[in-house]
Amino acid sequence: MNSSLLLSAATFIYALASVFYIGSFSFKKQALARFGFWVIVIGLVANTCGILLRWLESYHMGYGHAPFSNMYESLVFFSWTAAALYVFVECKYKESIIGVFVSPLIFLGIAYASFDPSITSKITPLIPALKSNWLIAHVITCFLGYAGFALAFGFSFMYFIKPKEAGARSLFAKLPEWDIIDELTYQMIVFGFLFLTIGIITGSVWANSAWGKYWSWDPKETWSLITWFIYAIFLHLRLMRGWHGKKLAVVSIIGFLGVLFTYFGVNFFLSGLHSYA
């Protein structure tokens, strides 16, 4: 057993919650719910042991650093954060339902790394700049803001979806209530905020060690700014200008698309020193 078939395994656990999880709204049945959160906690398992099992032999293969140096590492590390903090929130809030909404960005973010044949999984050495234990704090800690940011662009989406009036029929009967959307959106964008701010900041401090100064206004570290600013803009629409549902809802999403483009966008059409392309 090797991590890329542990890894090529998550994929597919994680594509399987996803249909059960489809499959429960769909068709009303609370117990494939039940199945799908089981399933994704399987997948969380695999997807861990794959990342440490990585880790491992990156160290035999006389490299031995973090799996967070590539794409393909990056995309694995995202799908792991986004199942574990929705594991923690459906184990909190007990709504199983919003399980839809978020298991297949976990499936196609590690699916994407998995399949995409420009991607590879081939386990590198590190270059000197990133030889710096910076690394793994701001991989970590953007990352973690990154999985905040997806699950809160889920969510958004019950805000267009969800009538104002459901019958006991209606396919969209088994969404949570206004109020759990709303603050099931804005805990996960203060979470993201948070760790993204975090990373920010440790990212400058690597790139004042690495390259002798904290900002340079490399295409990333910019559009991360942008998308900092966008969330930033949200929490001050909230808090301070008392903004609830679609509207802030809209916010999210385009602040997801901001977070799309800082990693993706910048990654294959702008070049620069995060760039993985």
Second form
Amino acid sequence: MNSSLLLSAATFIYALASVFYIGSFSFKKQALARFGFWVIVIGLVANTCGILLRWLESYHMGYGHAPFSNMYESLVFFSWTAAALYVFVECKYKESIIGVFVSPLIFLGIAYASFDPSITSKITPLIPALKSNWLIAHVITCFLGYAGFALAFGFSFMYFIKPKEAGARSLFAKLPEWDIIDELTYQMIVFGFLFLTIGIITGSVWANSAWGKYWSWDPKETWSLITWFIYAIFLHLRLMRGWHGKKLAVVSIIGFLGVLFTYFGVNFFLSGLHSYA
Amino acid sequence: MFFASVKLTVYTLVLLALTSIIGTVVLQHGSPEAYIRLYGPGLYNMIQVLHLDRMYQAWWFLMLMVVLCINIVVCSIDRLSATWKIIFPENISVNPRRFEKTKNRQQFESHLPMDRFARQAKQILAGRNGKVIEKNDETGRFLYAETGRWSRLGVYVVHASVLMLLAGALIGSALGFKANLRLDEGQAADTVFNAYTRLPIKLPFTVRCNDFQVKFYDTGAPDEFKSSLTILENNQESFTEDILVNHPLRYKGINIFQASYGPTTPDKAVFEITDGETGTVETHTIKNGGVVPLPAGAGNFIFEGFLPHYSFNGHDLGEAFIGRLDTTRGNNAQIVLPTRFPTFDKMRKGRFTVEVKSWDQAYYTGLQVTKDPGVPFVYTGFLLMIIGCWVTFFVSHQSVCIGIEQAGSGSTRVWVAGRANRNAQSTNLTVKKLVKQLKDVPN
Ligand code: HEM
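Can you return the structure of this protein in the form predicted in complex with the partner chain rather than the form predicted alone?
Shown next: the complete complex, the earlier chain at its head.
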């Protein structure tokens, strides 16, 4: 058993969970969603073990570092945080059907890591700048933030699918009440905002200890700040301008596009300090 | 009031987000030639007029930040007086009617007589929340308690932290600097050069690099690099410290970071000189700048220097030694000896062939020297921001009310409801738990 195998297994288990959730939604069978939940839990266990095993393997190879140092590892960790947060939310809110928009995101993250040929899963040694405990704090908090935003993004979709009037027979009747969707989206963004804030801060503190500058307007930094601004706008629009529903969901979706650009776009289109993840 | 409006906040934040994109797309702090090559002279003119080449320091970008600050200050002052009265009220007024329409309201009947139940309920509530306010009217008795009133201050902490961060940034850019310093092993310096303006900055002490070491992984990637630095003051050695990436030296408000390294001219190297005519082979250890006689008295060989990157027909051949063959026949040729290609000099097809056999690899260390007196303010801002966000998002001002009225003889009708300024879910949970506790009241 090695970590790659476990993580591939996790990918397929998450795929299965998405199938159950989507099936539950399409055939209006609550039981399938309950099933999907447990499949996600199993996937999460495999994902966790995979990450821990990879950590161990890096020690056996003599490099010994936390598995947060390249694109592959960060995508795997992204799926882990999103899955963990989702399991927590479903336990707390007892609304199983909401997984229909979230489980595919969890699957896509880890699947992209495994199937994109330009992303290597090799364990490589750390360059000197990455040897810092701040790296671990920075990556974990940023990805908790991203997970919160990803879930908010998934929930925001319900605004565009659920019909306004509660037609009982429709495919979407099983979706939760409006105020619950509203609360869920908001809670996820609040969670994401807090952790993105801490993520940017730990990154700054780390940059200050490695390069002597806590902020250098490097493209990744700047894009994370832009993302942070977008969600600050979301919070003020909701709280002070009374925005709700679809209008606000659009802001949440724009925010998640910001996350995606910070995460992928900057690496592909712009250059800077963060060449790894 | 214009500056108190949250509409202005939203517009300012949108503008900040949109304009920030420019600096990630347009090259920052480049040279004029770089801009003209990338964008052409016409666009470069526009870039200069709008300061897009250093847009995060441009007046219009700073202006947006100033507007944000004024907005925060005015808005906070505007609202604080009202919030203050809510947070520190002279007396808490309880209005049970406000709990009538809450969604989490639950009702049940207890077999206890009203007074007994009320006494027990008060104890439970006090155990959870501390102070309990009791109120009676013609319909019955009400017990009221609350938590987290102070959490309404959280937002002000968040906004104050934004001001603190910007103040720190301002102090840093007014009184601080960022500079580069390149030291060969053994070399000392007390002046550094500003990374942007290239102007010299005198340090309050002298730095000497005693030694530089680099370790590689078996993959060839650098594992760790380390400089041993000595600080000298008034020509006296003050102390010596090793610095690594992520482990800077901090002294007198100046921070010295390990940023880069590179090869530099070795002190001495061993050269092998072959005379093609006689077949004589001679080996010499030559100091940098040193001269040795060629075999058979045919002239001299001089060790002239070292290049970290030798470019040959457009290819980078890496590190190379530079020498000069000065023959008595009047030929005077500079020769280049790339260390990666030991037999390179044979290609020249001269009478004498020179090869570098070994050398003491020497390095220079690339240091980044910074001073930023704004950092303590920025770090305070960081801390306030995290605490403020935490309080704002996860602590709520929550109140619960228990209504108690006589139902029949010896039994009591009870309702429980909770209200909060946020986090409805956690309020629902509080109500559920409280109801469970109340139902379990022993007879
Ligand atoms: C980068 C700048 C800013 C950040 C990060 C920020 C952050 C926040 C946060 C996190 C909240 C709480 C939102 C919630 O509870 O959902 C908030 C609320 C608020 N913000 Fe800001 N804010 C900023 C700028 C401003 C400015 C310039 C104003 C000026 C008008 C402002 C006015 C308010 C108001 C009035 C509230 C609601 C306070 C309340 O609940 O009573 N914010 N802000």
